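Take a look at this single chain, the form predicted on its own, given in structure tokens.
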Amino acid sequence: MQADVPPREDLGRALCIITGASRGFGRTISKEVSRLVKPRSVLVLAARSGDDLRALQADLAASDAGGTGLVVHCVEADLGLKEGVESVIRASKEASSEDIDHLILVNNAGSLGDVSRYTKSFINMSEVDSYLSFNVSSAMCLTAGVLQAFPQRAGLKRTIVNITSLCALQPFPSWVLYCTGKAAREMIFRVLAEEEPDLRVLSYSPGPLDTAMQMEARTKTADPSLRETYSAMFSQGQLLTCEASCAKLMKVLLEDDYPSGAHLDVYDV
């Protein structure tokens, strides 16, 4: 970062849309963003679990953020379906106001997929299509829909965040669905950054987090070496907390000096 350009202290009066917001890293992002936006900002939180979303909404209302006029909208939606994507776009348009000066979309929703099998076992196209619909198509179509709903205008900054993984760059045996989905998503946002120079586009890799997905990884992964690696990381306390990784993501967004379209890893921040 240039020495004469200090980092921002907040994310502005924002409309922030977060997918997969009900638990894990998405829940932590929601809480951290709520502390960094100006009063009368709007959070649109999307996930498949309505109960978990409403619990998060109550937590935010009870926190300091609840006294700043923060508006929180919950959207119970399956992003693997066209109707789910459309419901998030519609809720975002309805929740927004004219004094919003920062649009933030965090494409966090995702799933590990079946890691108990190797590539040669995936002969069912509908199974693969279902995974890609939720993990790839939804992110692309939601991003496109949000950008159409909130076109470029004077005074509006637009930031698109893709929560990615080392798996977008490296092959992990028995993780063919996850690696494929993350690689495809990352390319979507690299292309978007080339096409839309006014956007700020970031793919952020949060690292190995101590979440339910990690528990699934160390118990169900077919590849023995990979399974043992994650089991050892867990037993040795090497998994990152969502809070620690999210703090670095917020630092990156506030400093805002990354090349648009970049892949940034938690260990590089």
Contents of the next structure:
2 protein chains.
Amino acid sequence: MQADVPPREDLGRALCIITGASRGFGRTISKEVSRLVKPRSVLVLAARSGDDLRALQADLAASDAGGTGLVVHCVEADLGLKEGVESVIRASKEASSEDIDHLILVNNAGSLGDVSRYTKSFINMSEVDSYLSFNVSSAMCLTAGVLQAFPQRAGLKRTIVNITSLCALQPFPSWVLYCTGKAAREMIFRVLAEEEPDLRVLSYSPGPLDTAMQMEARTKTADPSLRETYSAMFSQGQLLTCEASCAKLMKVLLEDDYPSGAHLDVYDV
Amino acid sequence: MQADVPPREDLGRALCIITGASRGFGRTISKEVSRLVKPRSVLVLAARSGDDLRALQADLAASDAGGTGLVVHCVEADLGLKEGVESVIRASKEASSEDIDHLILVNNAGSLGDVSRYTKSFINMSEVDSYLSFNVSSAMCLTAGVLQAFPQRAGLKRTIVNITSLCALQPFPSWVLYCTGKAAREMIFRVLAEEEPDLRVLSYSPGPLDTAMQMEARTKTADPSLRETYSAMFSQGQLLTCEASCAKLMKVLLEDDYPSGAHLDVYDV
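Return the structure block for the form predicted in complex with a further copy of the same chain; the form predicted on its own was the one displayed.
The complete assembly is shown below, putting the previous chain first.
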């Protein structure tokens, strides 16, 4: 951060689109963002489970942010399908208003893939194709669609966040789908940052979070050493809470001095 | 290379499977490999164009290698489809014989994708899905299928080559599909190398080659600066011939002392 510019105290009058918002880290992001945006901001929350989304919507309505006129839209959508991506774009267009000064898209939705098997077992192309469609194509096409729907204009800041992982950078045995998907996704956003210098593009790696995905990791991972590492982190209380990691992400977004396209790890913030 | 071990002079009695074999770098690899394998080796050449494959087969039959009993099988297959991948695996099983001592799979097939547009234009999920299916899923599933068909056994060396690019490591504006696909592919092979220490896994970046793909790059690339860079390389004779780059790849395979899973660039050899 430049020494003479204090960090912003809020995220502006924002339209914030969050995928995978119903659970885990996405749910926490939704709550934290709702506290940091100005009154009459809009959240568009997308996930497969409509029930979980509506529960989150009720929580937000009952919170302080709800009282200041935060508008929350829920989009029940499967981002592995073109229709799902399109419905999030459509809902975002409909939900937006003219006085929005900050567009924020958080590409958070993702799946671990089957970590109980090694690469040599992945002979079924449909399985790999649908993993990549949900984890890679949807992030690319949703981002493209949102950028087209909200083109560059004076007074509009545009921030694109990609929730990434150390797995985008390092190979983890028996996690071939996850590593491949995260590496692919991160490259999309690096290219985007090169192409669109007016955008703020961030790949944020939230660290090992105490979520359902981590439980899957420590119980199902085929590689014994990796499985034990995660089990030990859990039993020794080393997993991060979603709140702690999300606080770091919010700090980064408010300070807003990361190089566009960068990979930032929670432990580096 | 260890100082006291001379490089091998041949690739053994090999079964060598090469995708995208009909043109460009794949065609050159096929020819070079045919010169470096022992008599009664087998080549399985896969590509979409059966005519081009048969022309290559005739060339190989007329060469010195053909005279020493090299067996060449052509598989006309679209690797973007599950049936295509399966037909390469099936043909490889049928073509193999018991005295093979080196299995070599060269994942060379790949496409540039549409480089005439920027990331923000990629709103069509089907386009992205089919790019990833041909360039990522097929390489994963073909590799898995080949490893299952030819499991580890005493006396069998197994080498998996991934033809990669600088684009796997660095973002190139207007090349989002290519960069994303290459980053994803390279991660597959890094994970594989971690999982299967008996394999030899190499991601080889052949450099800017004087091929049809390069012509596409210098004529269609949307980013003006990148397009000019490639045009200048072409007009100043800085593109590499497939033969020169392939000679480096063969040197690496014969010396066989790269760390498994490594990315090696032609300019580093």
